[in-house]
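Coming up is one lone chain in structure tokens, specifically the form predicted alone.
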Amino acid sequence: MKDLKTADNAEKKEYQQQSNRRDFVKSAGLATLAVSATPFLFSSCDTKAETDKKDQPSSSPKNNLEFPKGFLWGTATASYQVEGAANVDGRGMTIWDTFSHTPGKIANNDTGDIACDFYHKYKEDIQLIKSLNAKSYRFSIAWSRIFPDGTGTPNQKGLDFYNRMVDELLANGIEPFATLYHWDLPQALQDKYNGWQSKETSKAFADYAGYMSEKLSDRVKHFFTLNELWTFIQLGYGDGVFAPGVKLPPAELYQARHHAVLAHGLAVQAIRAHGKTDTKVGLAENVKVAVPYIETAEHIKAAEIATREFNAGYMTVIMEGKYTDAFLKKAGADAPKFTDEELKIISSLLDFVGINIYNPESYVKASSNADGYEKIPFAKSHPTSTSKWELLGPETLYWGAKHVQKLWNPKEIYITENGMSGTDELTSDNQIYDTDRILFLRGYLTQLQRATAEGAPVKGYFYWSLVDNFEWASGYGIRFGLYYMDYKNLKRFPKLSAEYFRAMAQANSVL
């Protein structure tokens, strides 16, 4: 989950009025939402009882929101926030560990020790992510679970507990998609190479995504590299308000990015030679998405133009395979040192690109001056999500993916995250009305569903996420998930959102 702290974690008041809310469940019809889509199908046979009705107005508007045939609708989690069993089973420390242990660095000083404990209750969650309809689920690998210092003898226990994750997921009928780092770096490469500082940390990577795609290949058909390499380098080693807690100066900052898209390149070339030959490999980055402000052919290409050059150390090179001269001038003598070689392997072919997107990066017009756009200020008012990071802005989704089809032409696209965080408070009947997560999902995934009605090869969507959980320095105080948790006895409840997810991927189609 891509968690920007670098703001306080204060919550915003909800900026809808109470009008418009009456309004949005109305129009909604949330009353009707229940575990099966059926009053939202439609069929193309008329009953004799439609024919009599033809002539009479329609009580449900057509609907023409569906996605492709095939889509994949799904949610995901991460390791370090719903695992727990931090000592269990030979489990090594990771610099999460080591940060949520260190005063102050996290919100109310949690730690992700216990989490939602989906070590021991993966099986009731995979229940679930069943129960929502969801056909695939994006999980993260705890790299300490495996090797508990980073490199050396495999420790057994971890893998037993992966294989029989990914056995239980097929068995319910879901797909499994595995992300190999998702930020829970083992301690013991921070403290001998300093983390992502080293190309060594990068060599180490590639060994661990070879022995994983080894193991799980014949049942895992997806695997993700890296998880969001801007945050895990940037907040961890530039600004240090996520674990590693480092602040380091330009040079070394610049040199450790590129070490993390080294990392990339070397695990795709490490799963490409272990893994079976049907594996299909990616990453996932919250790329940085450019929205023109007005749609107009000049404003669309100034954004393509700033798409690019915002993702020009992460996303950009690993898909051009070369830093862009912008990127390089900016730099100046900062500039991380490469080879050619590093540049190939960096930019080895892809089969998937995974987009995590919850705002714009910024909204963007047309001009005359030597970067061809011009960044628009978020006004003062603008809407948030209850994390003041989450600029609300539902067309982020579209021209994400359309930004991505039209600069890199990938094969596929997964919308690896998308989601929002809210008050979610539980009912004296444990119902949680989170009216707004809804009007969220429906407003985005309107915007994604014309990105692939234009032809954007948008192949499935993963909701982040399935659970509340440890949302990194805000700990367990912002709550994302489709299902509420109840920290006390870690029990369960589902949103009405989850109902709401629930009914569209039914439908294959918003509601």
Ligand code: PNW
Contents of the next structure:
Amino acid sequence: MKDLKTADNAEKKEYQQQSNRRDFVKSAGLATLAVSATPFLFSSCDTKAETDKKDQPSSSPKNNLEFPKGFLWGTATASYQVEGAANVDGRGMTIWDTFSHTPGKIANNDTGDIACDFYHKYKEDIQLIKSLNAKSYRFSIAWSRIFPDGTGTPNQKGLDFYNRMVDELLANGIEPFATLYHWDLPQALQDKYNGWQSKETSKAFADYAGYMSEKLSDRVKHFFTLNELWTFIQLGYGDGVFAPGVKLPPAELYQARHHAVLAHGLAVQAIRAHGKTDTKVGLAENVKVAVPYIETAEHIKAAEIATREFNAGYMTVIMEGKYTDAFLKKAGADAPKFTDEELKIISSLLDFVGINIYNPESYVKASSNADGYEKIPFAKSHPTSTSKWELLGPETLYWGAKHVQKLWNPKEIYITENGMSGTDELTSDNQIYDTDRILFLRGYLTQLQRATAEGAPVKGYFYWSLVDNFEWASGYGIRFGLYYMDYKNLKRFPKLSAEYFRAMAQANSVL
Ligand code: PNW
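Just the form predicted alone so far, so send over the form predicted together with the ligand.
Expanding to the full complex; the earlier chain stays at the top.
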């Protein structure tokens, strides 16, 4: 091997980057120590100005890709995917416990029994969040830790866990964003009412949402009602590949969808009734985004029309208070039964909208047909991540934000999830060179910055996910984290992308 003196410039640069990386790996591992030691180290010998200079990223952005001041950087997780501790402190059974324990439902028959053991390791993970320079964290509350049977007497021990976690986040300068439902329905409600097939579940959800806002809204200022309505209804009650693994005929599936949007609306009202007055409420939906194949006025218009229709059963009815004509026509005799009063509840005014964006639903072009747009099929070679459904399209973030703004004009938008799964191999010296995730992040965030620069009201971005975790039916084989999880010993290792995210969050810019 050449020594540094004789190495050419590229090699020197690489060496330099690797040394920086080693420093980062060390500092991430020792985050608690580093954070508490910083003021002390600087206060003895440095002036304030010098301290500030040291807080700046080593090289400032040169690409004019900065986000608006105050833009919130964060990461996201969900209870069943990270918490583990399935039988601890009175937690009730959920449909995902039942489903994952049914042989053949999950890759490798993995379960969330232990997951990342976040229930016990949350303090360690909060230091990881902090070392990413993230100022916010989106987590979800396991309904069955609070109400083990879905309704009835609250379980104080379950509430205590979220109290401890929220306090720890705040003590570390991280703003908590709480999702009330990220798919782990109490099994008791599935048994009693067939889960989302009944309006009783919508009502029970609203009671639980009201209760949580009463208990947490002195400290949690942002609540999401439900996460990805499309996904848990379609995959859980339509295709049967997610819990509870039911395959309903169309009319019943339409009705279950309606109960989910109704649950959202009822919960918004319950949170407004029980939470502190400055509590903000929204949802986190994986909006299906149509991307214009050419960015000209006619195709952009077509993509807008398509986006409204793609989301007719979820975001559109929530934002507009009506099912579109095309949606009802397509449903025909299978259309859901609903009342005007329910439509009003469903479309209760929101403080913000959260959108989970991974992939374009479709590229579209203008058409003179009745719909006003035409879908373009994906090429067989269209690139995906290791999740085969995740067709890549960085501009989806730009168009997601732009369409949502244009169609529904919410006060605020958050990107509540965006991320990429990769192969993520741990080297013998504990490194993960996930260059593919850096490619992903740079591409998607460049497009998001483009939207904010044009005035889209996007206030923050949550990367999915903080750490590799239980990826539903795919089990632990699919990895989305900025931190790698060694499932043998539950040790977390920062991937190269964690370093990249950390630099961008610090600079508030794509780098
Ligand atoms: C979302 N699909 O799930 C969820 O909100 C997360 O819990 C999950 O881990 C993340 O995205 C990554 O998958 C989805 O098949 C799961 O289209 C499946 C699909 C979409 C979203």
